[in-house]
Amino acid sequence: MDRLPGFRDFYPEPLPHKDVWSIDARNYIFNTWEKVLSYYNFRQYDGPPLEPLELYTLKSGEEIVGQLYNFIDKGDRNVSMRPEMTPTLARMVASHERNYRKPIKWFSIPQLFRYERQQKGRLREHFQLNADMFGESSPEADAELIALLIDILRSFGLTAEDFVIRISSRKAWSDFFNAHSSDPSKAYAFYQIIDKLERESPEISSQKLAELGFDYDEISQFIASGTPTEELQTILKNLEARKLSEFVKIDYGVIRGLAYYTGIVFEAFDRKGHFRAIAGGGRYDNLISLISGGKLDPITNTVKGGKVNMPSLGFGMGDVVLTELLKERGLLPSFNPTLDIYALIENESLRPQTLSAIETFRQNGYSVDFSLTPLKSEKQFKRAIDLNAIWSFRLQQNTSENAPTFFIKKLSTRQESSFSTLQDVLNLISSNH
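May I have the structure of this chain only, in the form predicted in complex with histidyl-adenosine monophosphate (HAM)?
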C-alpha cells in the first residue's frame, strides 16, 4: 500500500531508495537547531497536533484555511490538524504568561499538515522549527530573532553566499495601503497579491491590483525604493554591530501571506533562487489579544478588549527546503553509525554468561550488539565489522571447572587482550574511549 501524496517515510541510512527521506539527516537538523537555540537561551514547549478548527479560521487568514486538514470528530467537533504552530502558541502564552518572566523565549519543532498543491519544497506534512518571543516591543528583539535565524543557517555551514534574509515591514505596507485606499476590509486581499507578486505573472498581478484600485507600476516603484523605516534602520544597526550585515537586505517584495503580522516581517532565501523560502516570520503584536477575546479594529489595525495583550514575534523554518539546500551544497554530513562492542558467542554454552556481560556493558553506557540466535563464528565476526564495532568481545572456557577468560579485541588494530575479570575489560575500554 502506498503512502499518501505529500507525506514522507524516514529511513535510517544508507537509504534504500531515492524516494525516501533520511531520519539521520532529520535528527542532525533537529539537534543543530536545538544547539543554537540553547545559545540564545530559548526554552522548549509543545502543544496538541489536533486543534479546534476555529483556532485557524479566525486567526491565520484565508490562504491557510484553504489548506487545512480538517474533519468532524466522533464528538461532533470541528477539528483540524495543525497547519502552523503560532495560534497554538499564542493560546498557550495567553493562558499562562503570568508564570513566566518576560521576555518569554520559546521554541518547538512540531510536525505540521497543510493540504497544499505538492511541488518542490512544499509537501503536505513538514517539521517546522518555531522560535518566538513575547513581551518585548523594541526592534532590538526583532534584530535578536533575525540574528538567531542567521546563526542557525550558519551553523549548518551555509554562508552569506548561500542565503540572504530579506527584511520588510508590514507596517510600511499598511501605511502604503491606507494612503491609497479607504476600504480596510481589502487590506488582506492586497497583502496576498503582494505576497505572490514574485510567483505570479505581472499581467495577472496587475489586473488583481487594479480591481482593488492599485497601480502595479506604483507598487513596483515602492518596492524598488526600499527606503528603510526608522525601525528597520535600528535593526540594520544592531545587525551591523554583530557583523551580520552581509546576511540581510531590506526588501519590500516580502510581506508574508499570513494575516496576523503587524510589523517587521522577514524571509530567508537561497541566493541562487533555486528553492522556495527557507524560513519566514515577523512581528504579530495583535494575535495574543485576539486569541484572548479581543476584537480587531480594521481602521487602526489594533485590537480592543482582549484579556491579555503582549507584543509577539517569531519565525518558522521548515525541514524540507533546508534539507534540499544542504544536500545541493554537499553540507549534509555522512552518517556512519558505530557500535562500541560486538559480543561474539562462539560456544552456545557460554550464552548465559555472555548475556550477563552484555548487560554489564550496557549498564556502563556502552552500545552492544550480538547474534540473538546461534551463528557461525565467521559470520558473527563479519557482522561486527559490518556494524562498524570498535571492539569485539568473547568468552572462552578451557576446562569446565575453570572460570571463563574474557577476550577483548580492538577491531581497528586486531589487537586482542585477555582478562580474568570483566572489570579489567571495562577498565581497558574506558581508558581507550
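Since the model is a prediction, treat every value here as computed from it, not as a measurement. Rigid core: the largest C-alpha set superposing within 1.5 Å between the two forms. Positions refer to the first chain, counted from 1. First, how it differs from the form predicted alone.
- Under the rigid two-part model of the rearrangement between the two forms, E328 and A147 move as members of one part.
- Two rigid parts account for the change between the two forms, and C-alpha superpositions put the rotation of the smaller relative to the larger at 18 degrees.
Rather than the form predicted in complex with histidyl-adenosine monophosphate (HAM) that you just supplied, could I have the structure of the form predicted alone?
Only a single chain is listed, so you will not see partners or other molecules.
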C-alpha cells in the first residue's frame, strides 16, 4: 500500500535510495533551528493539529477552504487540519498574553497540511519553523526578526552568495495609493490586485488597475525604484550595524498578501533562482484583535473592537525547500550512525550477567546493542562492524574464580583489554569517549 500523494515517509540513514526523505536530515534541520532560536531567547510552544475552520477563514477568507483538509467531525463541528500556525498562535496569545512579559518571543515547528497541486518545493504536508514576536511596534523588532532569519540560514553554511532577504513595506504601498487616489473605498480592491501581480498576467493586472484609475507601468516603475521609507531606513541601519547589509535588499515586488500584513514584509530567496522562496513573513498587527472578536475595516486596514490589541510580526520557513537547497549546495552533512558498544554473547550461560552489564552501560549514557537470540561469535562481530560500533564488549568465564573476566575492544585499532570489574571497563571507555 502506497502513502498518500504529497506526503512523505522519513527513513533513518543509510537511506534505501536517494529519492526518499531522511529523518536524520530532518532532525539536523530542527536542531539547528532550535539552537539559533535559543541565541535570540525565543521559547517553544505548540498547538493542536486540528482547529475550527473559522479560525482560518477569519484570517484568509472563504477562498482558503479549497486548499484545506477540512471536514465535519463527529461533534458536528466544521474543522480543518492546520494549514498554518499563525492563527493558532494568535488565539493562544490573545487568551493568555497577560501572563507573559513583553515582547513575547515564541517559536514552533508544526507539521502543516494543504490540499493543493504538488510542485517543486511544495507538497501537501511539510514541517515549518514559525518564529513570532508580540507586543513590540518598533522597527527594531522587524530588524531583529530579519537578523534571526539571516543567522538561521548562515548556520547551515549558506552565505550572501546563496541567498538574499528581499524587504518590502505595506506603508510604502499605502503611501503610493494615497498619492494616486483620493477614494479610500478603492483601497481593498487595489491591494487585492497588487497581491496577485506575480500570479496574473500583466495584461489582466493592467486592465484591473486601469478600472481603478491606476497605471500599470507607473506601478512597475515604483517597484523598480525601491526607494526605502523611513521605517525601512531604520531597519537597514540596524542590519548595517550588525554587518548584515550584504544579505538584504529593498524590493517592493515582494507582496506577501498586503491585505493581511500591516507593515514590513520580507522573503528569503535563493540567489541562483532554482527554488521557491526559502522563508517569508512580516508584520501583522491586526490579527490578535481580529482573533479576539474584532472586525476588519478593509478600507482602512484596521480592526475595530477585539478584546486584545497587540503588535505582531513573524516569519515561516519550511523544511522542503530548505532541504532541497542544502542538498544542491552540498551543505547537508553525512549522517553515519554510530553505536558506542556492541555486546557479544559468546557463552549463553553468561547472558544474564551480560544483560546486567548492558543495563549499567546504558544507565551511564552509552548506546548499546546485542543479539537478542543466540548467534555465532563471528556473526555477532560482523554485526558490530555493520553498526559502526566504537567498542565491542564480552564476558569470559574464569575457571579459577566465580566472577567472569570483562573484555573491551576498540574496534578501530582491534586493541583488546581485560578487567576484573565492570567499573574498570567504564573508566577506560570514559577516558577514551
